[in-house]
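What follows is one chain in structure tokens, specifically the form predicted alone.
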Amino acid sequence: MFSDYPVPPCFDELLTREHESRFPTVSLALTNLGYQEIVDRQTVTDERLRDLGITFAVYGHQDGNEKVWPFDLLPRVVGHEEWQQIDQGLRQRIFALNLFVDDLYNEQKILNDGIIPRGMIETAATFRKECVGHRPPKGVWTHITGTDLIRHEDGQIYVLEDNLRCPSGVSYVLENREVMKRVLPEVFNGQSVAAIEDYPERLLDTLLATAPDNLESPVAVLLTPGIFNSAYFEHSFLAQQMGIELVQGPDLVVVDTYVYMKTIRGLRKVDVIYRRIDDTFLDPLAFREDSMIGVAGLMEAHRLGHVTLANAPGTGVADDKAIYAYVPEIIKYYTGEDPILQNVPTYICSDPAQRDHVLKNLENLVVKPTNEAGGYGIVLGPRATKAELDECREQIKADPRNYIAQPMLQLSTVPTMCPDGVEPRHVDLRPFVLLGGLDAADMYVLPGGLTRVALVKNSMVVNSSQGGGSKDTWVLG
């Protein structure tokens, strides 16, 4: 199956350079099932995705707004002893950011230490004034994390960004493997692939251990802005498999500081919201008075410690691509560890020095807004035309602040399922994090993640809003 593959020049998560697996047992229970079959495999694969309505939304596409979901079927292996380190790092590495994002918004030791220029955060966009002095349930900011990780050509895992406000894609890495499981379950025989499907009652768990305090029976929803939101088919999902209630801001209501759900029974106290609203929408009276979405009152009944929101507001300072320059110090001033995942090198635009290096050597360099998300605004230097570098340069000039650039990394490949046989693809990992408290048993790292590929061939983009598609991503044991 794999003799005609065209192994890169880069790193291939499957393959050597001498076309030798670096997992001989999973190439050879696909080669077993032969490539004609796991062609007729994927197109049934496509139209089962159709049929269970498994979508994701990309707004003011051409054909239309709702997709269904890109998923292929050669799977992303990811060895055990090095998931050990992925699971450690990444560990150590929310441990840090929740108590940074604490620090921030109480004492502000980091910052009176010079660790970070007071500058930086107060010129951040997503650093909350209306947070400043709170401290939410059991210390906790960073409920669940989204962490992106790459692999450059040198084989070294790199952390790519971190997402700490909503972190959307779960749902789809639970149903790439139960698709996976009636679609090519010989494939999984004689493996030991790292089970997944308890995520939903880790994530409840770790909802409910983060409630107010004395509590008997605390009560979660799920808060969603509705039907039109692109991660809508995830909020939905999650909600049905924790058997918790979904809702939208109209179902809520704020009565003597406490949250309340209403019902067919009348009201319903609710003591934890997994919220999947940003920041500026979630409450009209402390954010944008013009959001239809939120509800009025909540970041009092939230400040007052009356309910729990899920992550909570301000997590988003963690998140700024500037800040994220800053995270290896963070690791160590917390920690007093050396981190153990590494960034991407990054330069700072709104530094001088590293502004002046940025725009002479823009046509290799990767320029990236701080607070954009899903691939938009990013600038790859070495495909960039003239007029596009030029646009670039101005942009960084007149917002400095907005603006961070990065060496072009190689990502790495994996084998995938094309129009004209099994082709490499460009493929990133976003591992997820549940953190339900401060001592190591509440933590827990979903084994794997969301494996997002780049499916336009030669494409670094692996966002689904940009092309991109995924895989199940199997942790061996």
Contents of the next structure:
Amino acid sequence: MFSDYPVPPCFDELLTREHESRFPTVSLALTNLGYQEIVDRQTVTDERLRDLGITFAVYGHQDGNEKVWPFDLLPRVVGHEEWQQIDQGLRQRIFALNLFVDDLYNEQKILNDGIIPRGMIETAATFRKECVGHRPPKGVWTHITGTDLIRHEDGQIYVLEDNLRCPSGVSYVLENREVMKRVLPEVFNGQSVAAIEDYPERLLDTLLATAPDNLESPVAVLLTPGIFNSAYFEHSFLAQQMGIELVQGPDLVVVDTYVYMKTIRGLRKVDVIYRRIDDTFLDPLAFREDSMIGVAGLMEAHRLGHVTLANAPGTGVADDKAIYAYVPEIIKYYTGEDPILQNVPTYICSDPAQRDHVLKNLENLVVKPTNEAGGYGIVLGPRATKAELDECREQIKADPRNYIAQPMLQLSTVPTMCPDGVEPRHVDLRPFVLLGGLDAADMYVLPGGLTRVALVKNSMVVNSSQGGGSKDTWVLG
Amino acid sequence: MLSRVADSIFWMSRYIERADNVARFIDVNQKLTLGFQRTMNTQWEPLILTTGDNDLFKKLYGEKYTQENVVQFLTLDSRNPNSIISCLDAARENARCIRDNLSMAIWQALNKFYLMIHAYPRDSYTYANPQKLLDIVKDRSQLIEGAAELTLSHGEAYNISRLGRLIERADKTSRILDVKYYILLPRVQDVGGNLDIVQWAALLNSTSALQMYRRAHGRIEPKKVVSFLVLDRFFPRAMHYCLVHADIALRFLSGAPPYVFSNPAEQLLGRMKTNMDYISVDDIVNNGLHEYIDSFQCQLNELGVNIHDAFFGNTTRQSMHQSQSQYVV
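With the form predicted alone in hand, show me what the form predicted in complex with the partner chain looks like.
Then the entire complex follows, led off by the chain already shown.
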């Protein structure tokens, strides 16, 4: 199975340079099954995903905008001890970031103490003045996060992005596991893989735990932009798993600063909204007037504490890629500890000295807009043409606050089923963290998370919109 | 249940039922014309007339009412909003909006159905020999209804789905009867000939009613066939059955007790049902079957509007754009 596997020069998650398996029981189980058998089962898997309609929408595609998201049967394995470290690192980081957001909208101690330049916050497009002075129930802003991790060729795990707004992908984690159990039971058997099946239950607990005070049985709903959103499958899946209503903006109405949904038997009060809509579309009265998917009066209901929004509006400020550079300081400031998980070294273009360095070394760096997600607007220096680099240089000069740059990291690889056999493909990892309160027991880290894989040879773009697929992630016990 | 969700479930069910019935339309026509090639081979035009999409047909195919054109138009032509493939697109799109309210079995059955129809070869062989395609449509539609019966709690979603199915089915059974009217009953004196018996049998067969009819009435007599398809209380495709059970579903949703109504939909449906409870087949035939069916269909349209106002009125969504009926004669 793996005897001809071309171990790449970067870090491979399964095989060492010496061609030894890091997880012998897993590679043995796969080898026992054999390549051809797994090819056959991959076919069954693809058909099943198609029949189940596990799809995502691709914007701008003509031939029907739904695509089945490719799923590769060879799992990505994470060892027990390494996972413990990741788990601790995520808890520390999310805890600190949640306090940071709370501080920014209230006392602003971290700005007053000069840890982060005030100008950096004031120029962040994601800082919501509407949220100043707000303190959500239990002090929770970032109920659900999905942190992007990568492993560089030095073998070290780095945090690439924090994703504190509406991270998606967890439904694929859960579906991938179901499919794996169904099509590769022999491989699953005998391994001790950490369970993830209780995630919907945990998510519901988190939402209900942060409901407005003194409610006996709060009602939670999931607010989706609708069927044309790329993550619609996930919205529908999670609502179904939690047994809560999947609502769209027009299903909700605010009456006397309380939120209700329109049912066939009249209005019914809503207490918690897991919203998968961007801040600026939430409420046409508070943000974009042209929002057709929002609910008029929602922000006021939120400010008065009559409804909980998860995540709370305003958390995007901590997603800003320029502020990302300060996360190690943020962790230290709020917890007094050194960060467990490493940041990727980041150059902030609004700083003149760092900008000069970036402009001079553009061809070796990755340039990212500070407020985009999904891989949009990223320029990979080593792979860009001269014209692209020139254009990028002009954009940085015109609006330096909007750009950061990082060294080009080598993503690690995992053996993947390819047309010509098992080959290495680059992956990242998005674990999901739930925060239902500020005690340690209120936090939950989904063991493993979403492994995205770039199916195109040598590509490091794992985004589903750009040729990425996914794998099941096994945290061994 | 959210009004929007109720709306989508209602239309999902109507569209599945509609696809099923379009297949039955073609089936009955196919069987009526087979074996009578010399006299009947031009008889595809009435099918288009009864479905009410004649203008669109003429625009797309001119006046060429050949089997190939008509079957293509009604099955796999996406340009016709009431073709089988368009009905499935609409049903699946509605289902996708409310997937979390359906059981996995229903969603999977519908999604597979949709994929099968989209993968079906669109060529002249298919249109000349549509039987296999029609069987798929009928089988799959039954599978979805079975899945709903067995895997969905018999609560709000189930009753809304059933309401949509039954109203659509009542409408379509009445139209299948009308096909017969258009093709075979231009003159009253034609009733009762040998050819006529064969054709009534084909009609019953296409509504899966032949066996049940035989058990209930034995010999085929036109009046009894009309009585069976219109007034039978126990046969699930009979118009009377559909109204009786639509009434039960509607009352489940509103919670209204018997003998009173709580909204105009209940009032109208109650009247229609009571009319059928007490009318005789002689009353219908003497006053004209076609006229009776015509008025029945108008009332069903009005019922659709009333149901919308009573239960989905809160929604701003597409409901009103989904066609209440396809029938304009």
